[in-house]
Amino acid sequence: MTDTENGQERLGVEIPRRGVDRQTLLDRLRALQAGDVRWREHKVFGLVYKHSDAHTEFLKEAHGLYFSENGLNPMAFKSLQQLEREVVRMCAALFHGGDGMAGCMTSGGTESLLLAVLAHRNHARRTRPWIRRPEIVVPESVHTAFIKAGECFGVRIVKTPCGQDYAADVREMERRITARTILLVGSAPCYPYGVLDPIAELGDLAARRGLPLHVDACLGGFFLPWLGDLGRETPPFDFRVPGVTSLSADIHKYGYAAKGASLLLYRSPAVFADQVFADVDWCGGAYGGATLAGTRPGGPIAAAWAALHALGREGYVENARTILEAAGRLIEGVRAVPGLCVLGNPVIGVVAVGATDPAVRMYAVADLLEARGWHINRLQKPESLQVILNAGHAAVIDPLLADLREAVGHVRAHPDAAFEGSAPMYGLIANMPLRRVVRKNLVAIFTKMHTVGEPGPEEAGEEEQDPVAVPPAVLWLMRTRARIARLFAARRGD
């Protein structure tokens, strides 16, 4: 028998004996959804990329047409194969590639980057078999999916420090190249700061050293191409650069497709072939595929194809214009707040906000903003906040800046705000020198989230919902050290 509470079945405990009324289930889903972040009010920066209500409804219809189709077997669903090929062809032209290239769609940026590492590792195994411990040289601002790929495929990811402008330092990357290096990576732009790496210089370095170069344009791939139409020319970042051998771009970000749509392109089909899995000896028959997935939902492929056609270049350009205008207002407003600064030179609607005044602790600022309903991304190295803008955010820049000014003023006037809420936890994670301890705790948190029997958000009490709270003794020590530091600073007249 199913567990019951007040005579009614408890949903989510076990599969019910009899099917539950569908309207009851839909009501339950809506009730759960009500507790999520308020992205429809443009209070979230990232996570959701929305063009317009009309476009979203159109995507749902296109996605629904292929709700049950499966890209696992392109011979059975030839239309999906055609849609994917057309997306690849259109995007190859967008990124100045063209005929002779190879590529595929994936479920997202992480899968695209995993596959890029896999392909280049396999290619190195085939062409340079003497390399036993392959390495990939990246700037430290590169997306963490490369670290994940390194763990998955046995490749050492060599991080290099960025320059003062938060872009990749080409000289530092060249210094880390060894006989084991199989790939260089640059971002267009990087996720944390929205800064474009010097792809042309990295391409020259790659060509000179006989190495491939992957460009991670997952964030900006469907934003940067429109800047020229707005009179904002940017350095080349795609296959115009001879040294670029592969490129990834998320269509479900600024391409405004449905979730689960990214793109991976290769200049050479020979490298793409090293990504493909094929087993001809399985008793179930010959099996192959170009991505990590077996079953591939048809909906995201169809919706991506539809989005590219429905918006068109003019639609994307106008959207970019709106976002850049909003970003300009945000940047101007941030720079007008004493003690704040914008990190680097962001090229799209991604802005990282740091502090020039040590009294302004940005994690405490983030807590105050979240108390007002904003969902703020937190960065480390340095301690800062990040926003990823969409067109809808143009309507909330002024109230965001007003709340930001108030939050900064409060934190400056109340230094102990850095030891309240989640701020000390984020500060501890960012500054603790024992990174293995931090990693161990983070793994434990995610393990607990996915362990059957652990209380969920509705079942847990307020204290139990915060599995990463700083222990009171550690919090006391952090607060005491900060107060002593302020005391000595005051005596020095700082």
Ligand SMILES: Cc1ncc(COP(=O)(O)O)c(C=O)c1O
Given for the second form:
Amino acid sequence: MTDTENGQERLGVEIPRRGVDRQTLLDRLRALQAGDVRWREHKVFGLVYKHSDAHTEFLKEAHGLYFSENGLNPMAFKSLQQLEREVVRMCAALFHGGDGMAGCMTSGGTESLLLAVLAHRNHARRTRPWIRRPEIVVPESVHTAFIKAGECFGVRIVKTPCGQDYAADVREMERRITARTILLVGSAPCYPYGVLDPIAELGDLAARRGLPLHVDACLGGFFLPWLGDLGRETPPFDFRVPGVTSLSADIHKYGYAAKGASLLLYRSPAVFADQVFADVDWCGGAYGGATLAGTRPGGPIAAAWAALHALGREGYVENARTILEAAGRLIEGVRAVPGLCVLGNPVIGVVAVGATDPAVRMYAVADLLEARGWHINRLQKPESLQVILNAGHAAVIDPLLADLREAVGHVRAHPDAAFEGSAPMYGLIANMPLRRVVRKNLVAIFTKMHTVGEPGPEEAGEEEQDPVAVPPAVLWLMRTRARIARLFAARRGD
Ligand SMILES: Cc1ncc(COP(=O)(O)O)c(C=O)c1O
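For comparison with the form predicted on its own, provide the form predicted together with the ligand.
Time for the whole complex; same chain goes first.
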């Protein structure tokens, strides 16, 4: 077997007999990146949180210093243990907690939420052992990591509808509390709409019913605290609310750390203790840890510690000012487009855009924006688009609004746009009553993506690249249904 084919290195097929020259590999990595979304041009929202070039370079250096260190054994790398403890202490103060609270860093929001569910499940097992099928009551806007946690740890996640303002409806949540409820959850703010749940009211409810309340501030934990400095007082969302018993906040989002850094804090160390794993019988020796991972990379911990110090309160406030100014322009621009609206009352740089006019099909609008290089998130319930802004987006709000106006105009003038491109597929996923079929398809797509020998996007033909394309017969039915609906609407004079 040779390591080259037609003079080209056979990369990614098998581990080469002889190591490949490092420059070739770096070139290949750069070439692969060229096909990704264009986040450096600020056309991507949410996946990348960037403060500035200088800050990114600084983060790489801090991360690099701890590239090899492992947080698995805190006795071996005492400095990492110290950095993590200092991050927890600084954040406990930021969120108006303090001495006596317990917390840790995790790899991200999902791990923080998984651990919060695990801890509360274990805690309930100890303190209310008669509960056989524990339940957690959440607004339906909570991050889906809670659903994942429910699947992982055998907890039923009871979703409640949000109010008209897209915030948690406290009354609805109360109605769903049963003798099996072990935890209530609110978001600060939620991912889909950037809307802050009424945490103080949820705290009252939790206290009244003797339940713990977790606040998922993964998205807003490093944004909401700066709003007061900008003259935008927001209701308390953290440990100032007596009923709040735990809180998660991602430092790798608006905290501008390197990826792989979130924070999880508990008012009571006794609940934290219930997320700690310990095995004293293993042949490999007594083993324990507070997080889901075994090996814990030191880089994200060091970079998070460095980010909090390097930006400081003033740095975060200034950054938030830029983002809020950009969000304000975006919101104003969206409201000026006939047929569009902003969903709820977004409090940070997260804005969801929906339609007031049924002729404006938002997934078709998304397709047109995507054709212009924008990578916009698509929401369902209702069909809408969402952006998560960072400071760099301030420079692209005007072109984004211009493209949005044009896309909306096109979709209005061409109702069939809703049945072209990926729009019908998203429409079908959002509206299909057979949710199990949709789920099965999604699982199949991910499984195929991870199956050795299946063609990836670089090898597949056009057809193959769209594994969830809507079958022509279904597409025809969708089109016909929409035409009939339009006809009736025209007759009614809508
Ligand atoms: C409110 C909220 N919670 C949790 C998460 C999950 O975070 P991660 O993607 O870091 O796992 C997100 C991600 O956007 C979020 O917005």
